[in-house]
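In the block that follows, a single chain appears as structure tokens, in the form predicted alone.
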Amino acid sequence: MNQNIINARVTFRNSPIHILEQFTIKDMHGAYEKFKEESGLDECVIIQTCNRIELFGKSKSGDLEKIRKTWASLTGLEEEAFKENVKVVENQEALHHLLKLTSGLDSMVLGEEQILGQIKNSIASARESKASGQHLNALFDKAIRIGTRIRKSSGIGKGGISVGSMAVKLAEENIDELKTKRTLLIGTGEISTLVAKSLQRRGYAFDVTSRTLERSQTFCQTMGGNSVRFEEIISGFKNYDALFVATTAPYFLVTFDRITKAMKDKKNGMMILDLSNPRTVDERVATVEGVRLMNLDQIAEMVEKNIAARQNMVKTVESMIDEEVLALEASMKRLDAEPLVSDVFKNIDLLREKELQKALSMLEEKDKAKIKIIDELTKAIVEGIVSTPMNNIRKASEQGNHDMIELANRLFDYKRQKQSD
């Protein structure tokens, strides 16, 4: 490619989280301005999540030292830290990495969907800041479409992969129209966070309770959900259709007697998912009519099966990416020729229109039907003459034949004309 595509990244794969966090860019809009002004990049897109900070850039020169210096000035880090933690790849390797991202192969949780949404948000933010342009806009649009297609055809994203997402998936499968039902999450720890993320991502409303109201309120501010007093919950299980219990206690919080009493007043069934270790739901609850109980061991076993199934798909997805990256690279190379091709078509059409008007004036032709026929005739003639050489220029660009592009630029006087405009 005449235009270099560069990817510089710090991710969970090569840096621990406490190191990765030091590379975080806080002012994204300001960062875009600084990268475009000081790094030598013509275009750039920043992807920033809890597991990665990545920069995709387009440049003719690709001065990596300038990119490091700009990034360092944004974070206050020494440049040495970048040499130790930042991995840089260019062109086909950068395109290949982007497809791995959109396909779910480079995520901490293999095949997870969240990264695709984060990439969409990243290119949208870059567009809004006018940091991305023709090359990166086209690259990200294509990569998102390819990644979505690979995910669908391979099935690598199917099935919940974490305990939290698997638990929510099981609730969806066992409760009709879960969105219309009431859901309760007991606990505010790590597994509760996974459950809350999964519920929120799927658009479900849910209540959250903990032993202290302050703790559940703080949790809800970050993870969503509606905080409810613990005392109200213990006697109010009848109000819920799905219970996610992920807490620690030396005794059963969800007892046989409480659920038996709750089910007497309920018309619908109830699903209880005990994600606690040790268990905090009395196993006898499973014998109550209308109740479906699943525990952490059962759910963890299903997660392990899903992980194994996804691992088996990796080679298939990698093969698909290898095929797609060649076509993606060719389409990006073709963009190098597009300004010249568009300019040639535009200038020739202006000349055609000028000569057409001159001829019509000389003929004193006023008949609109005849004028339309002559106009379409001139367009067809120009199209027939120009299309073949222009397509050959595009092909030369795809094949990386820079000599041909340079010759075409000189032949059509493209560079000189642009400088004089």
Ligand SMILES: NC(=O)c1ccc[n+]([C@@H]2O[C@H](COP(=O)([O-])OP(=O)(O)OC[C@H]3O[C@@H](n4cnc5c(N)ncnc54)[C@H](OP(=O)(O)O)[C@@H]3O)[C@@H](O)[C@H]2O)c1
Second form
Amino acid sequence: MNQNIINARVTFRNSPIHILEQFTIKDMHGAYEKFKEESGLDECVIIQTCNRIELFGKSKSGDLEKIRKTWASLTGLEEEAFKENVKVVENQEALHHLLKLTSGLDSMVLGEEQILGQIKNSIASARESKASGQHLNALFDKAIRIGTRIRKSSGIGKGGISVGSMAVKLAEENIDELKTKRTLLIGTGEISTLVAKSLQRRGYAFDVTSRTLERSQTFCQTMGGNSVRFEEIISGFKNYDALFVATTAPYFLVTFDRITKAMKDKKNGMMILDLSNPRTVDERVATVEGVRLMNLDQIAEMVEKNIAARQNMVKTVESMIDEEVLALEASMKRLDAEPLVSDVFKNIDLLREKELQKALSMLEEKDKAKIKIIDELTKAIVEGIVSTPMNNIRKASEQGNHDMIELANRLFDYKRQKQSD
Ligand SMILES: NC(=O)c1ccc[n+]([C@@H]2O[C@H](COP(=O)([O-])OP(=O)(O)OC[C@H]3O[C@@H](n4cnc5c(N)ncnc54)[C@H](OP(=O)(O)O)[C@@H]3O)[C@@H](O)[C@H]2O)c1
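Having seen the form predicted alone, could you give me the form predicted together with the ligand?
Below, the chain from earlier opens the complete complex, with every other chain and molecule after it.
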């Protein structure tokens, strides 16, 4: 590729949740502005989910130092943190990774659907901020289509366990007789829905709370559970033995003081599962006697075991990705030639049109049928002459033959020709 595609990422695979959350970008629009101005990238797309913060970029040079500096200035982190946690890959490896993402192979829960929606949202927001352009728009559109196809034909999403089921399983493994315990779910979003489904399926009773009572009431009508008032619950956790917390609150909802107070009046222990990123449970609650705190890190460990059991499926999807990545790379390389090819067609058509009009006025031709025949004749001649060299240029671009593209750029430089005329 004449253009470099870069992927810089920090994910749950290399970094625990308390590190991951430090890389979170808070103001996405502002971040896009900054990346456009300072990173040296011509295009970029940011994917930010609870398990990853990833940057896809396109540039001719790909100055990694500048990218790191821009990201560091957005998070306030030292550049050293980037060296330790951020993995960078380029071109074929970057395309390969994007296909792993869209097909669900790099997800914490193998084949889960959420990531596809999150990637669609990411490219939509990059488009809106005018941060992505011809290359990344085409790349993401293709990768989404390929990922969807791979999911369908491999069945990777079927039989998988959701983050919600994992969390409930984790609670079961760590609490004796969860059925007899009082369980609270904080949040009514996508992840809470998965937790509620799993609790419901296994026959556990649970309370649900959300900032607005109506929202938790509607949630409980479809997902089960008993809706409770947020203000009362949040300052009195003493009635619960298991808390599942899945919110996007930008601060701790489950604080050290609230848990210390709750545990004073409690005979049983309490298990808290924080599924949020950034975390919404203060990690210091783990030091309160009787409290067991778990978060996405423990879920990731559990998922590793799940993956081991589904190794055959992983191999099938990997080989599908290996095949697709070559075609994807070729089509991205072809894009490098497109500006030249469309320029050539445009310029030659302008010439054709000019000469056609000249000839028609010399002939003083008015007959529409005849004019149409002459017009089509000129188009056919141009098409016949130009298509072969243009297809050869596209092919050369696909094969990474930059010399040929360079030469073609010089040969078909109509602008310079016009200036010297
Ligand atoms: N989506 C995934 O694949 C995934 C996987 C693992 C973990 N996670 C993490 O799980 C968390 C929830 O994700 P989600 O996809 O379920 O999000 P979501 O669908 O957007 O739902 C967000 C929930 O957070 C609540 N909330 C937001 N701000 C709040 C505040 N200040 N105080 C109290 N509640 C607040 C919302 O309540 P209101 O209705 O009152 O706004 C809503 O119930 C996130 O931290 C995410 O990173 C997500």
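Numbering follows the first chain given and starts at 1. Rigid core: the largest C-alpha set superposing within 1.5 Å between the two forms. As the structure is a computational prediction, the values presented were derived from the model and not from experiment.
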>> For a quick test of reading the superposition: does E304 move by 2 Å or more at the CA between the two forms, rigid core aligned?
In response: yes
> Rigid core fitted, then: does F206 show a CA shift of 2 angstroms or greater between the two forms?
Replying inline: yes
> Is G236 among the residues whose Cα moves by 2 Å or more between the two forms after superposition of the rigid core?
Replying inline: yes
> Quick one: CA shift at T222 between the two forms, core fit, Å?
Replying inline: 15.4
